[in-house]
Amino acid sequence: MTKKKIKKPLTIDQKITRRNFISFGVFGAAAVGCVFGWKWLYNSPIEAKGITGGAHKPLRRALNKTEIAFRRFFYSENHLVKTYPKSMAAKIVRYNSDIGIEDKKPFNIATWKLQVKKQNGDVLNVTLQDLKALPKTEIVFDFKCVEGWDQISYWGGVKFTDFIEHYNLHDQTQLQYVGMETPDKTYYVGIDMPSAIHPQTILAYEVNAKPLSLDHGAPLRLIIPVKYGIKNLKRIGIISFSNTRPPDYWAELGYDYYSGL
């Protein structure tokens, strides 16, 4: 009859050593997985140039699926971004880009008109005075940039849904997208309709209760708090409606088309 060996309990030092070994093993396996995953993504084919372009195909598929999931399960027009008192708004409002507003000759605000193109081909021409005659809406919110910075800023203008109501564009909101372009057509965005008609989306003609400056997109820009800054088009010249994704400047360079918060 053989005696059964009784295992001695591990000492504290042995337990720590074993935990460290397991932890480093898991970390090492994860690191190796990340390296191989990154190499696989880096070497994967680039998507064909179109409405979107410049991203690796697996990444674009992931972005598109994320958009579908977000729009289906999380987005709600009842979800409002946090707002702040006017006293918290930045006195000097940051701006990043002048794409679409870099003028080779002085821009004449007095001759500017907003073109609204319906799907049937009809075109409305709206002046700044027309817009200022509509009810004014103000919002103070945390403007967020894809580069990582954010700033509380104060904007005033016409709520997009009030604009739709006044110009009897309800039928256009049954379509899936809104497209917006600068007058020179060098900067353009595509917005999903639910985000466009979100109650906090405005066509802004003021910042800090003063008319927009040229570098902030005078005379009219989009302020859409549920999107990153790249969707907040400056100097709107054309608004259109469609059931297919309109062209989008940054999406063509590989960025997320949806760009929602």
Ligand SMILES: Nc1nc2c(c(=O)[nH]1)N[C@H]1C(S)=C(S)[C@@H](COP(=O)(O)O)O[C@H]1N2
The other form holds:
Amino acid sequence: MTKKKIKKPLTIDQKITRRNFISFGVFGAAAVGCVFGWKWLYNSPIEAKGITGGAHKPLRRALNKTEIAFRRFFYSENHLVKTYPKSMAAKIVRYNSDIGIEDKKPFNIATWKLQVKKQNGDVLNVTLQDLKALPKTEIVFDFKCVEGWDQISYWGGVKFTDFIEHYNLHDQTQLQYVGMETPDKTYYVGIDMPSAIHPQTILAYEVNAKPLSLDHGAPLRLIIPVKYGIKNLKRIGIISFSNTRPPDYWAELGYDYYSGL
Ligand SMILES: Nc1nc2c(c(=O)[nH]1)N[C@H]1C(S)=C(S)[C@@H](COP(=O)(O)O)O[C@H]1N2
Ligand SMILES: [Mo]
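Please show me the structure of the same protein in the form predicted together with the ligand, now that we have looked at it in the form predicted on its own.
Then the entire complex follows, led off by the chain already shown.
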């Protein structure tokens, strides 16, 4: 006959000691993990300077992953930014920042031409009259600046997709990005293609139904309601298309490349 070994039940004190041991063990392991994780991150290489502004590589990887996830879940070409009646638009439109439009010599609108650079090197030259001959699209929306202000404003111009249609640039919109620059190339933005071909993106030549003033980006500026003000480039000189991220003035200084709303 074998004698069954009976396990003695633990006393309350023993149970508490055991739990303490387990929880301190877990806590300690987590703390060690944090220290090593931090060291790993701290010593990880910095991304190559260029398009974005010097973050640790693993952090940038995480940022890019969240960007993709957000775009997938929250962004859709059918999602429209809220619009308002014209009566709600500001009569005096706020003016902010003038990189690439602060002229030493007065800027000559009459000789301005929009240069459209295709990926194969072809260049189209488009005049303001050419653009005004295309169907006009108007929008009243809440313009938002990353500095913390916003304003309902009323813009008019050519819908970017109408421009693509008219100049038969469909092959270019198969690429991933659009780049835009001021004529002097000192302010420049990169736009992901889904945002560029969003139905509310326009090449604007009017504000409050009047030609743009120089301060607001005459003769032509980008109005892209799905993005913060920084991407709404004033005085477009060059538009180009590419599969790699075009340089972006504020992204180079550490702002989010996407800068979407
Ligand atoms: N060329 C150029 N475009 C620009 C800027 C700039 O400095 N230069 N600033 C941007 C920023 S930060 C904002 S908020 C808007 C402001 O446009 P507004 O002056 O017409 O209000 O323009 C954007 N486009
Ligand atoms: Mo801004």
